[in-house]
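Quick heads-up: it's one chain on its own, the form predicted alone, in structure tokens.
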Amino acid sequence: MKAINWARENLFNGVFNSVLTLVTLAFLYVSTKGILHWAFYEAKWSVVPDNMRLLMVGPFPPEEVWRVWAMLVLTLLVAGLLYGNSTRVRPPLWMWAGALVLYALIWPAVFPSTRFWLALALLALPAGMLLGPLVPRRFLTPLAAVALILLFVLPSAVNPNQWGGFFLTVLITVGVSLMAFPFGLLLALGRTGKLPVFRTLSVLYIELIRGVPLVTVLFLSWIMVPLFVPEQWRLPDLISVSIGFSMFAAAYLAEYVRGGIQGVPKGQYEAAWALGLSGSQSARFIILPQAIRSVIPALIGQEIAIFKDTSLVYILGLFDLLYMALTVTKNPKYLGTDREVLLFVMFVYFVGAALMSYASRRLERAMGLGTR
């Protein structure tokens, strides 16, 4: 009833909007016919099920994928606790029959012997939001560190030009967040200081490396990094782009920064002065914090973005989700598959962002940003 109710008061509510929802209706249905009656009845889903691991891991060596599973288990269980510990929201009801229903429609589709690492993986993000409002403050901050620290390390025993697929995109994604926020941090605060020596190549750095396409930035890492290191120590491919990529995106992340800066009122940096505060010290604990919240969106809009934008390492060779799913359709097998695989693809990073975006409406709700 209540869908009927609400029907007839936003489509059916007058002769006007009733005749423009049939026409709208209309339009949809003639224009998602062809894709409807293909997508049910032509279109060959069996090919990605059929290349779900090397959609995944690419050529990841199949006896070391366990390392592959416990990074994905570990980094939920940690992304959990941490939001839960942040927000003290529970997980609802939902997450867990998402769970649930989504290992059942994936179950036939692996081996049997990742079986549990699937359970595992599907389980540790509303866990850890579970267990988080339990886990005191003060250990949170040790164990993300333990837990980034393993996260590279596992993958340290498997050669780096094997490491491929979807977990090669999570990777470079943190990688990338990981060495771009610190950076762009230092960027804002040289270009909102008042020394002119960093103001100035603050302001260089920031202008000239938006003034350039991505595309060029990782180009150029590629080839001009090995060049500042010596022939015994030369960085793998994976590395050099991911160090361009980090200066490409904290860029941007230091004008972001920079605007939460200016949106501090002048009287919290009087504040910080009367109560004999240094420069550091007002901007670690009085500026920082408040410039931050204040641009949380943004930043998890740029977050959204660089797991997006992983998808340009592929021109390089660097065996990513993008560069796998166009191997899969060269495969004289899965010809004419085309369709399918960059359907699946570009679910994956549908779902991903999905996913940040989700977690980031839901942090700034339990901060209080936007509310007055």
The other form holds:
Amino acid sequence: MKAINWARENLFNGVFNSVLTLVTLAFLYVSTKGILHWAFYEAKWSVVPDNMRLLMVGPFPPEEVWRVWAMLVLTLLVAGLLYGNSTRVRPPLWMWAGALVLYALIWPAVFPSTRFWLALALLALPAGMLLGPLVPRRFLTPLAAVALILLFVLPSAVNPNQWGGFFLTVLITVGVSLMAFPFGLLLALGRTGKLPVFRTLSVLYIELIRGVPLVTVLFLSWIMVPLFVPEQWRLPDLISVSIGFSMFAAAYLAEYVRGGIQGVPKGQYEAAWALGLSGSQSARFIILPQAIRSVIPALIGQEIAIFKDTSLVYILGLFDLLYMALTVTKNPKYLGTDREVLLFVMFVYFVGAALMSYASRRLERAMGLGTR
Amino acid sequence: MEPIIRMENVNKWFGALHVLKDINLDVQKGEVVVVIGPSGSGKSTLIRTINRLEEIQKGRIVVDGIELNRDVRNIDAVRKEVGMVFQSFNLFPHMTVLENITLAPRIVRKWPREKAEQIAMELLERVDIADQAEKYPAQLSGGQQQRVAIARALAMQPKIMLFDEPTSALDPEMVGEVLDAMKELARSGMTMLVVTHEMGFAREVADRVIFMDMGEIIEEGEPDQVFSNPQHERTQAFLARILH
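Switching forms now, from the form predicted alone to the form predicted in complex with its partner chain, please provide the structure.
All chains and molecules follow, beginning with the one already shown.
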């Protein structure tokens, strides 16, 4: 009844609005009819679960896929432990329920032998949160260090040329972010600093990189980086491309951080200097923490851009999510499923970006951005 | 006795603007000097040259036996011995009150955390806001923030304290609490240079009052003498406007 009243008040209040509502409805029906019909009757969605392993890990040897699962479980578990330990928040009910729902949803898409891992992965985050407060604080750093080492050791048994799918996409995103951030900080400090040499070099670098398309940088690094490395340690393409990508992303990160640095009031520098802090101490303890805090939304935006732009590496023959998706559509068995597969790829990117966006908002609130 | 601050023929220009003209000033250890004058007279610039927040183009400044020149080590050495309180507080907004106060002692003086925190709590007790130690600056009133700023400067155990219009940004009802903290500090024997418009404070605690106008020291002397019997006509005009 409420709905009918609402419709009467908002959609059919007067002749003109009633006509407009009917025309709009007709237009919506005509324009989406085809799409809905396709999505529910014609689309062969089974192509996605049938090829789930290819899409997720690419040519990673099937008998080694447990390594990827272990990395996922480890990351979620440690993230849960750290979060639980610092906030003492018990995992809410929706987290357990969500794990159950996700298990039911994903269950048909994984091989029976990996369902065990799926269950572990889904339980890892809430379990970590639950256990977090029980771990003494002094064990946290060594624990995180061990986890980090394991994260490097686990995939290293498999040749990087066999890494692929969404797994590779995530690896490139994380690797590029880790390399680009410190480099971007240095560039931002160089550009805002007093030393003319560093300032000029930083400005030149930033403007040069920002003036060229990412694809050209990726191509160039793919060709050029191996030239700087001795013949005998042939770098995997993955590494040379990631280096180029990081150099590109660093220029953008540097500009965001520079904006933050310039937003810190002059009085903050003066207070730091008056207390006897050196230039680098002021930067580290006073200026950068405030600068970075104020540009977190922009930095996460850049992270999301990196995540989505990793899809460009498919041009260089790296087996990322997009590359694997296109491979699947070329399989004669799944001919004509381009729409289904590409929509799935978009969905995966969207979920990833939405999660990062959500994390950003949580982070802003936790840091009290805009309130102090 | 060797003065703790010696300024000889100090000159400073902002571009074509001559903001300090041949300043000669000696401050003795334990002396409280109040600098007054109309805005734009160069009084803030004057005290900011003492910890090198402003560079000078001509002349010489020696603080506690250390010559302020281009040598960064000398500048850092002077800044360790000179505390400063600003008009706009300039507390670090991303740190709690306690962290604001312990930061410099821990990283510049290399004190262990326990020692720095113990001294910080003593200082907060002294300026009467020990109960606010875990709050962030934005959660405090202006008067409380300025008292934290005084405690932060004192935590480095400086030999000299500079105050650059410490009460000008405060609501009137909070001026008193900050002035009280400064009076207590003056009585404890700290060497202080204070730029202020609070004539009552100058009368009560200053050993010497300096009147500046257009970048020059026009007149100086004991507060009674300067306030009751100013010699120079610019001093008379300024005081007439302020005291009426």
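Owing to the predicted nature of the structure, the values given are computational and were not obtained by experimental measurement. Residue numbers count along the first chain shown, from 1. Heads up, when I say rigid core I mean the largest set of C-alphas that superpose within 1.5 Å between the two forms.
Relative to the superposed rigid core, L143 undergoes a CA displacement of at least 2 Å between these two forms.
Comparing the forms between these two forms on their rigid core, the Cα displacement of F152 reaches 2 Å or more. Superposition of the core reveals a Cα shift of 2 Å or more for F12 between these two forms.
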